[in-house]
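Here you get one chain, nothing else, as structure tokens; it is the form predicted on its own.
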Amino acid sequence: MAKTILITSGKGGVGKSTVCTMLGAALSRQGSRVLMLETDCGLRNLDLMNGLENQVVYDLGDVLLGRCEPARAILKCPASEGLDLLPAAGSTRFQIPAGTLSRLISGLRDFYDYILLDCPAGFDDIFDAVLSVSDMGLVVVTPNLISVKDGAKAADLMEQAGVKEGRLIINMVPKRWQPTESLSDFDAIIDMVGLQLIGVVPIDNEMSENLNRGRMGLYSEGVEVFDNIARRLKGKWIPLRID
């Protein structure tokens, strides 16, 4: 039975669908079965991503119209056996309702272990419609005052629906941070969000040019540290390298 885990921020620009596709690909090498579900409608890049740009005939907008069945619209996902991705709707205007996209997640949930939520940024009504099917939440957010704040926004909206297990991602650390006045250091950015910190991620400008030509299966700095953030998410006690 799969969970469900929505990966959000608020804002955009923060790295939303690189930690779904990092992370997808990580839990996949550690044995899991995983779905990304990509609800970015008219603004979809998981494909690319993933080296499926060409590859794409349905997509989840498709399949919430009964136009063909999931598997139909469902890419194998060429970098990590066991990973699958669901693509959005290639329209702005699609609206995805909550009531269809729930029964076609309890449709998914015995296929899979995992399924990865990729949420637009915003608090519209697609991230309602998400936060509904959500069993956790992962908030991204980077060093970044605003960002911080969106994220913190996000956090309480997902416990004002009820999801209460959530993890905080700080995403695109450069080397050599500079806190501010606002963002004294990571303890300042887990306060204000108020999640638990499950990882840091590092600018890793090689993950970043892979994943723009759709090579994710290389290696990089951020591989190992998606790795780690998967281990964390089964269970596992790794220690959290902040540096």
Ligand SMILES: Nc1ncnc2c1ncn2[C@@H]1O[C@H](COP(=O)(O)OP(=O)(O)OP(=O)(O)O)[C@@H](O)[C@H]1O
The other form holds:
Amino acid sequence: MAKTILITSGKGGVGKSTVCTMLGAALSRQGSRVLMLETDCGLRNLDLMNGLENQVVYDLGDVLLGRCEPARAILKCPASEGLDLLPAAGSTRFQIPAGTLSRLISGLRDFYDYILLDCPAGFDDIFDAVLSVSDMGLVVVTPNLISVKDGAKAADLMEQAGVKEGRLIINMVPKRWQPTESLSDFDAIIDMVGLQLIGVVPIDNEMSENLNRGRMGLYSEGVEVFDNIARRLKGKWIPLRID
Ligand SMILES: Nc1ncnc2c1ncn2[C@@H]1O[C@H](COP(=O)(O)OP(=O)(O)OP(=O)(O)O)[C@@H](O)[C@H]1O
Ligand SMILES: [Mg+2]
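Alt. form predicted together with this ligand, vs. the form predicted on its own above:
Complete assembly follows, chain above in first position.
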């Protein structure tokens, strides 16, 4: 029975889709069956990141409108056995009805261990629909006050919607991060967002380039970081390296 995990940030471009893809791959390498369900309608890019850009025939919109069975829209990701993708609708105008999404998720839960829901930036009706089907939320922020404030808002909305578990990922951390006047250290970020930290992801330009070229599965520093985040998600104690 799958655990549904939404990935949000409020602010755009902080790495939600990167986290979804890298974490999905890590979980599946560790033997879990994972579905990445992309809800960023009109701006889909998980297909590109996973090397499936030219293979999308049906998408989430087709499934939710009853034009095809979920199995026809779900693609197998080449990076890892057991990693699947349901790409977002191509149209920016597509709205996701909460009831229909909930029925779809209920039907898919038996086939996966994790369903990762990649959210769009901001907090719109799609975010509300995703909140209503999620068991857990991962909030992604960068070490930047505006991103952290938006992450705090996301954590509040998760709590109000009854999403019981929440974790924080601090992404795009420079090698030698210099605390600023507005953000004194990682503890300040954790306190503002109010969630337990589950991972610190360094800036990894090789990982970014691999994803931009649809070359998932190639090694870079980030791969190991996400392997550890996946283990922590599964309840294993892996020390967090914050330096
Ligand atoms: N840790 C990282 N190191 C280097 N580049 C990164 C890292 N994380 C993300 N990026 C890059 O930052 C850009 C934005 O990432 P991504 O698309 O994952 O963000 P997003 O939050 O999903 O954006 P959107 O809000 O538009 O959906 C991409 O080019 C991605 O490769
Ligand atoms: Mg995205």
